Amino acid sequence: MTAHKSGDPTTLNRLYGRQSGHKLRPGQQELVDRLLPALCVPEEGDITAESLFGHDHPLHFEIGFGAGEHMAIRADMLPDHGFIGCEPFLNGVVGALGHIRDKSLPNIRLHMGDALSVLNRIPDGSLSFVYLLHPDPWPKARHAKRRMMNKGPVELIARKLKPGGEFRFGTDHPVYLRWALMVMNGHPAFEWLAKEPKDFLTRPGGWPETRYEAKARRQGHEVWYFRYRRI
């Protein structure tokens, strides 16, 4: 996921991404076309708690959920809250489709494609939470712009926040790391929840592991995760 065409990196307006892959069998088409229509965030107006699931409620929302493990487990975890997945890769919302039915998660809706266009349409201060978990890294210098951490998403971000709200951020690539350091550091709207390195170094209570995560830590790399509160 992420990115932009102009030549400004610090700007963003729709993601790049895969679309599809490997071709679905019977069972994963049957859910891609009965479930998915029932779940899908509407196209048109403001994205709210009550326009999606009828009542408000704190409503989360995460960008490129690849296979929806983190997002099922969350919304399992907290069945009171609402929660906004969007994937842009075909065979990654059909994963969500799985733990969403399995798990009968009544909580969740998607959007298959660019969360920004969804983003921009909840209103200011709705979100307790955004999630951004191994993005993308588009390590190379000529791609940065592509990248969802750069300013104009991230002020995006903090527009929807609520104050307390908290945007949570992890990933495994060193040029990734460094450059979202760079673009959160010392923000204004934002306070980094990390004390000491073991912090940002060891997952957190309530954030459930990924499959990228996972696949991670077996080739070896090391994975950082931030915790940024809207101020």
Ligand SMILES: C[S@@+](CC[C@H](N)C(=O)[O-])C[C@H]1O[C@@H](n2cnc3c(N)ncnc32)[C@H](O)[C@@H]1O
Contents of the next structure:
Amino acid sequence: MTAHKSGDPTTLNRLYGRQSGHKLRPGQQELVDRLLPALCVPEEGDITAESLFGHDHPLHFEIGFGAGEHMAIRADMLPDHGFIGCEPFLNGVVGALGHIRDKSLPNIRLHMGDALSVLNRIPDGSLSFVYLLHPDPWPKARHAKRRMMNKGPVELIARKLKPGGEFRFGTDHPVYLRWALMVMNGHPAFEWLAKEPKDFLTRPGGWPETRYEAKARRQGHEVWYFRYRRI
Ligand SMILES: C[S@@+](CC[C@H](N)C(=O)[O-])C[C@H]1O[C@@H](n2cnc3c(N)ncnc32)[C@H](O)[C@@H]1O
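Go ahead and give the structure of the form predicted together with the ligand, now that the form predicted alone is out.
Let's see the whole complex now, leading with the same chain.
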């Protein structure tokens, strides 16, 4: 496990947990060697829809996309929109590259690493959607600062969303759920879009299931879905 620390919760290298797993097969290695360089978010400069895709269409940002199935399905649903996905786990990035190749998706750019370092480089008020789906729970109280759902990252997400933009968050973890409600409830930048319990107890339309969510359901866990509108 790596844990880089920084004093500023919005600019830190928030890389905790594993970055690589099983050895890549030759076909997967080829995706990393050939496709990934063409889709990487540039190392420097502002990150805008214009700079990445050559148009100013709506921009979506996914934090920790896992194996990328949610991002790929959303990008396929919304071919005129641009998607940026960040994930430090190499095997996850390979999964996303496979979806991008199989579905021939031209509207995704990837960063293999910390999402917040990329989010910081996006001009304020320019994102239409931010997704944080089943973030690592860090259930022990002494690790609570590592949770993505914390004041610094949430302020950053709020700054980068445009008014009317949407922040989607999902979890199956009761500790994380309570923590997230504490961070988000009454947050001046966000309006919770749930009007009745079914709005957060059932997966909303246009919210594809993630791999982690499917696993949670198989294990009999309840899953909670939150949609917040940027005020
Ligand atoms: C529990 S998994 C969920 C993956 C996926 N969202 C899903 O629902 O299937 C959490 C993911 O967040 C990623 N992650 C952790 N810290 C991150 C960071 N600072 N930036 C981007 N992704 C991060 C992990 O590598 C991991 O793949």
